[in-house]
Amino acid sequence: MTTVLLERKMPHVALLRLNRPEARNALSPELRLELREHFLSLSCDDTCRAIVITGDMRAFAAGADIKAMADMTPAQMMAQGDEQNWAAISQCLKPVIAAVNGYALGGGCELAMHGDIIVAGESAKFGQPEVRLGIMPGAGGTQRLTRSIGKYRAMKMLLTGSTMSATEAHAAGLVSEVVPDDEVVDAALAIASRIAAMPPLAVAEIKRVALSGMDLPLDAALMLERRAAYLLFGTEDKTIAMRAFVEKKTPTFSGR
């Protein structure tokens, strides 16, 4: 069975649905590999300008596949090369929007945090409960969560395995927007559609500079920003956008 479904519901937007409902979309090795293949393909696909990733109403993803991991040794864990699966998402050139319903726990929370925007349903739950199993997050949970919501909130979640509601996650800065449960995917697709209508090169540079600059000293990050901003003045889309603005027309961008 295909564990990740690719849908094209609107121009320039890809929707990826995790498809293991019987396991609350637990991130099995097969699912993570399929995700990797999709992200690598979509990152190079000029017809795709934004990606939405979602699960189902019960769960975005309830974590890693515990049954598959229960008897694994450190050597087997390392041999999986799982960092390459996650890198395909974190290094994706296109904006990624996580549309979260239900549980986003463990690897599921980490997957959501690999997105650039998180839209959550009112009933969504976020958490990193790995400590309860005698392990710890291994796909960025200790780092991205701390950077997103601060040390003290993050440490409480990481060390106790407690969860955070969608409302709490929004107040803490983990979630971009909270909407009714049955509107999550539509809301995420609407954001993706707005992004897809923007000049693709400008979108790509904004994402690259924002993420790269987070871990740089401010002066270095500002220099990176200036250089990228200047380079965009050499694009065809800049000319199209500014001419359309002056002439009060709706622009159509080429991505060049």
Given for the second form:
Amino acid sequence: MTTVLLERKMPHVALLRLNRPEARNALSPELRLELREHFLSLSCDDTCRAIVITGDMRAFAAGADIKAMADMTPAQMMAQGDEQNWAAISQCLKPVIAAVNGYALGGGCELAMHGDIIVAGESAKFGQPEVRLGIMPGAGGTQRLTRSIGKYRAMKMLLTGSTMSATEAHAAGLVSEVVPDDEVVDAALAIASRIAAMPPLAVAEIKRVALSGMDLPLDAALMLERRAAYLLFGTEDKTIAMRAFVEKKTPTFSGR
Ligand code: CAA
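Could I see the form predicted together with acetoacetyl-coenzyme A (CAA) next, after the form predicted alone?
Expanding to the full complex; the earlier chain stays at the top.
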């Protein structure tokens, strides 16, 4: 069975649906591999300018597949090379929007945090319950959560395994937008569609600089920003956009 479905519902936007509803979209090794293949392929697909990733109404993803890893040794875990699967998502320069309904737990919460924008349904729940299983997050949970919502709220979630509602997550800065449950995917697609209408090289540079800059001292990050900003003056789309503004026309971007 295909564990990740690819849909192209509108121009330049790819929708990836996790498809293990019977297991609350738990991230099995096969699913993680399929996700990686989709991201690698969409990363170099010029017809794709934004990616929405979602699950179903009950679960975005309930984390790594506990049944698949219950008997695993450290060497077997390491041999899976899971970091390559996550790298395919984190290194993708196309904007990624996580559309979250239901549970986003463990690796599911980490997957949502690989998104650049998170749209959550009112009933969504976020959490890193790994501690309850005697393990800990391994795909950025201790780092991305702490950086998103701060040490004290993150520590409470990480150390107790407690969940956060969509409204709490929004107030804490983990979620970009909360919408009614049945509007999550449409709201995410609408944002993706707006981004897809922007000049792709500008979008990619903004994503690259915003994310890389978070790990750099301010001076170095500002230098990176300045250089990338200058570079965009060499693009065809900058000429198209500025000319359209002056001539009061709607621009169509070439991606060059
Ligand atoms: N792995 C494997 N199977 C899972 C699963 C998971 N993470 N989450 C749910 N399932 C399976 C259940 O075993 C169950 O299967 P059966 O029908 O065969 O019994 C099915 O999905 C439905 O689950 P529930 O009956 O439990 O559904 P629910 O709606 O009552 O509860 C839930 C949903 C709160 C998500 C609950 O299933 C749950 O707590 N799941 C585990 C969440 C978790 O601990 N995630 C962290 C995993 S570790 C991790 O992610 C870290 C890492 O990367 C290494």
